[in-house]
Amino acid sequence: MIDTRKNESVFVSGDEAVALGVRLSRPQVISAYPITPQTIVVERLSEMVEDGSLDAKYIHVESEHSAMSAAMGASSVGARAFTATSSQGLLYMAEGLHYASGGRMPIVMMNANRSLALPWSIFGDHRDSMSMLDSGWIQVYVEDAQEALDMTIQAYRIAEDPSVLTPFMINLDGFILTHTYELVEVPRQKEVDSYLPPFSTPNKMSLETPKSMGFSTSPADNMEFKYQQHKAMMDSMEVIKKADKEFSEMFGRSYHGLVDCYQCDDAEYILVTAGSVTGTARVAVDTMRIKGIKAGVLKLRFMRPFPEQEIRNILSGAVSYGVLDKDISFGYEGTMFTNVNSALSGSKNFPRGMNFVGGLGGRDISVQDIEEMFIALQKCPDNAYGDYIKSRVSFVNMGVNINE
């Protein structure tokens, strides 16, 4: 086990990094149902509870729906709760996700991004979590195991803020992150305790101050509750930035809030990415820069809340931009592209964008693939408008676009 009296570097998988972050966050209830490639998270947590290094109630439930229900039950009485899932399991939880966000229950959940059936696949893309964007959960996409550990701690800090009280989903690319081993620095427990105080909320069932937690509304006042959810999500933007800043001051690592940039200051062609492929994109940017092409990468960390202003500030000065989606909304385009394109629609200098759809079902996205994206972005502004619309969505590694 890790000696929590000092910082220690350990060689762990992304799943294990999440488990370490959970332990440091001191949850009181863990509801667990295993599903590949998330299973290692709940296995490690069960071991921590068993050996006494984590003081928590571990509930091995019979399904993902039950895992979310148990986490909701814990949160509704003021306990810090954690659960984890993936793919079809996330879909099985879908009903509960809306209950949790509507009930303002700041549950933290790790989702191991994995493709959805059919065809059946255990490999990763973002179609599972992207399908849940409207469920009212904060969504972050991490790049590596260190960010996974650190964001698990930050997630509780953000979700439990009195102005937020919103559940939080941490997304890790299946197998690429969940099962790949990296050197990770584990913070000291004492410092985490200072950064993350015990959970306290007035929004809970209590014999002293009884209140209804699962109620119905009429059409006359339902919108007011939905507005409060929306406002809390929007307010979380400042909480995210503050949590990252204070984390950086205490632990020496910053993730720059809602987005992160690489070589974007003077970039003419910018690729928007999320998750582990960002590292590959940085290598491609370095190659393009050597060739004299001003390329950059915008790492989109949060899909909800969506960082509209940051995206506009960074992309508005580009000649053209691309969005690399590991998701497709069948019959239209990738979900990330839809959101980024909408953010730019009110800009005076609206650069043309292209949507690259890749990595579906775990297909590899190489440095060469990303270099070809930047070459396509160079040609994008020169296209006639009709040709531009025709080529706007391209499937990576297939040699075809959606209109062919």
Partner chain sequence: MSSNRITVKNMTDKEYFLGHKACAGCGGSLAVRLALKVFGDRTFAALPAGCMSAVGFIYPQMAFLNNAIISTFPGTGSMLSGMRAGLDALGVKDAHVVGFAGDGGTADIGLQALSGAIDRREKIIYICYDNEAYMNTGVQKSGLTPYGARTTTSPAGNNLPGSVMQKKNLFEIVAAHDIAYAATASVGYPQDYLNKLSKAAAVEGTSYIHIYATCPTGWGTPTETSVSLAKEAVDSGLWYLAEYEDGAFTLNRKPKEFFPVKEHLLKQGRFKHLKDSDIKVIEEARDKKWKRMLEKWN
The other form holds:
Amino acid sequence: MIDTRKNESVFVSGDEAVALGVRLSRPQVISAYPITPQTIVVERLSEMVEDGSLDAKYIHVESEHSAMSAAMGASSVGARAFTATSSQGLLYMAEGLHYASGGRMPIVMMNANRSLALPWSIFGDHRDSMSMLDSGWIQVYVEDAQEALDMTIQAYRIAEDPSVLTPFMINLDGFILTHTYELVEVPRQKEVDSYLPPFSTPNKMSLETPKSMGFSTSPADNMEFKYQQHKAMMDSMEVIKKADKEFSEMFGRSYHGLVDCYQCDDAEYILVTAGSVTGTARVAVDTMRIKGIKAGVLKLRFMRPFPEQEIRNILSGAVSYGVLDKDISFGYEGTMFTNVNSALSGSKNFPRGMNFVGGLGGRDISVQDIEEMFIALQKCPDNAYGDYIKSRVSFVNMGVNINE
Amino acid sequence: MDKPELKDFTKPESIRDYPVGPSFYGGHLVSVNSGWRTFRPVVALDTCTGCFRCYLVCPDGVIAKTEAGKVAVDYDFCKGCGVCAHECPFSAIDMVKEDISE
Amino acid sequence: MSSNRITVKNMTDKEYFLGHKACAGCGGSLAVRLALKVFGDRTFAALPAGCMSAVGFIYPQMAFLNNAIISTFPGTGSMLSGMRAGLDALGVKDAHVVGFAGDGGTADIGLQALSGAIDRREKIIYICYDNEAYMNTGVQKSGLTPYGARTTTSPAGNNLPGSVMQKKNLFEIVAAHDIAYAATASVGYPQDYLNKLSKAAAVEGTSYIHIYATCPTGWGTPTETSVSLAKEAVDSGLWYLAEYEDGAFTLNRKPKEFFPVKEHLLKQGRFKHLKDSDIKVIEEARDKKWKRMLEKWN
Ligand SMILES: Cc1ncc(C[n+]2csc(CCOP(=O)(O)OP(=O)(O)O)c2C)c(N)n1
Ligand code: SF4
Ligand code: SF4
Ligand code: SF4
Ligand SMILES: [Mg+2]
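Structure of the form predicted together with the partner chain, given the form predicted on its own:
Every component of the complex follows; first up is the chain already shown.
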């Protein structure tokens, strides 16, 4: 029987899925600048504007800084805005990221996760978006094209919620997601329209109520605005959960809120992942389970707001946990690891954790690599503490011997 | 409103009373600029011809045209720059030292 | 001149930029004030970091009556594009989308965004108030600081005469985009400025006005001379009043003889140190520019 709640399925890349999600969300202004591996998104959107299937203004900006600046201009008068970028482009708009969040402009942006130069690499890792973690944007990391499409729609719903009014970054692993073709269900426009009403905010410039926006503050007021921003981000957790629940009621797909667990209930060894590698990790969990090892995966969907409570609840029951970071904060450890540890520091039972830094600049992470992580996690609680500290951070799948 | 105006304003007591983000009403003034002045422009109404040169060039927009076809200075916001007096073709404006003891 | 031109007699009594914290005698604030009186209520303004944004929006003191937003320092042009696109999408008609940016925010860090905006041919008005340095950060040299001007980063001493570079030729750079309308102006010639503002408001497509705007604080000049000095700059040939329309340049004012450069410059603290040889360099550059303008422009 055909489920009439669903529309057709199409075979598209992650980038195209985002473009379809954007079209369904009816943005009024799109401003973007091309960069691999984001380009397909802006190409598809341009085509949609050209063929009339998307009623939006596409602004051909001359840089990413201007892409964000134009999106902010549109948002400041109350229009729904979209942009997309990656890597160097994300850094080039860094000023605008903080600006948009401080301005409480609910812009939605797709970021194709890509390595940062130098050395140049067009391939994926999370160092671009992780370096922007403090910019005040909600950050979701999706696992497949379907989630990319669905989260694009949810992103507007969450970002524009009056209690949130915070910009939203949807992260897709470069090439692995952006360029891989998958079968994706495309929701019906009518249903999306009822899920996502038109953007309306009193927080804009208008002829009825002229406003001064983006003003400056003295030290006597600045912290209050920063507190508001923080509170909005914290409050967004409930909005995210509600958006997910209502989305699943309407479209039949749930992503389980801030985190998504696989076999975590009785797991002794849990690997924390983000993005596309989660699928690989699930396969590794299955093979570990066959071997009788109680493995599980915690997919960290949101990096901001950070699901502290969920992480604490799930990981504190484990014997040990690993965090697979496609990122390294040079001189310390992966950013996800730092954040997960910080969440756990509040729990009575703080299991031992290991940080696996992998996938930098597009390096492959195989099922076998992840199995080895679980094996390391099994060993790690037995290590003498000193050894454990020394080996807490390891680079996985290096091409050469680094143990000199 | 015909121009930005002084409003009664008390600092918000609760975070809820703050605007959502840096967004506030246009033309909402809470403080005057009169304290900046060392000299105040005084218009000699009998010399003033109502040419409105001073009105045109006042950087602060604090000179108004009066019904009598002359000009009046809003001393709340005049900074005493002296442009008006310098530009008046009829020398109808005097810059007079403010009496700080006042 | 058309009969519906805006003059001091018929302009609106409304004030849109009042109660701000610009220094006394600030030419930039006069440029903004007059522009808004021409553009009126239906104006959405963007101002990048710089003096006019710094003095106009300090919470809770909001000196703009109309809609206004501070843009990023480099992003005025693109923010204006976004505002225009947003207003179009929302069906807001007959609104002016106007940028007010300093010389640094226009000729240096904002040039890319300005170029993009002009290139897109949107109906936006961009006004550069040129006070010839980065004033808001304490008078540093910009691409529009003239030769010989002392700034905090182009100090004058035994080895250097202040800035050793001539002003970037921004007006012609803008015109080279084949913009719909561009003009230069001076706060010393307010009626000429009003005329140009009216034209910019009426033109289809992008328009740009570059207005010379005195800064008593940064220039070391008496506050009361802010208008007369800006007039003198034009009369001495160090600035010029011109327009670019339909591919052609027009010089609006051709002084029969120039006001003496030396006398003009020595009224300003930033030029007090200049030697006669420096003044000669300035005059030669002026004469070269005027020769070209008089030959090539209407
Ligand atoms: C990206 C960035 N770089 C530098 C600054 C610091 N900054 C703020 S205003 C300013 C000077 C502005 O000069 P100009 O555009 O000429 O305007 P003015 O202050 O003279 O009115 C500078 C350098 C900034 N705000 N943003
Ligand atoms: S410039 Fe002088 S004469 Fe003209 S209106 Fe002002 S005060 Fe009167
Ligand atoms: S002194 Fe300056 S601010 Fe005061 S009225 Fe005259 S021109 Fe305006
Ligand atoms: S420093 Fe110059 S430009 Fe800035 S407010 Fe003062 S006078 Fe105006
Ligand atoms: Mg300047």
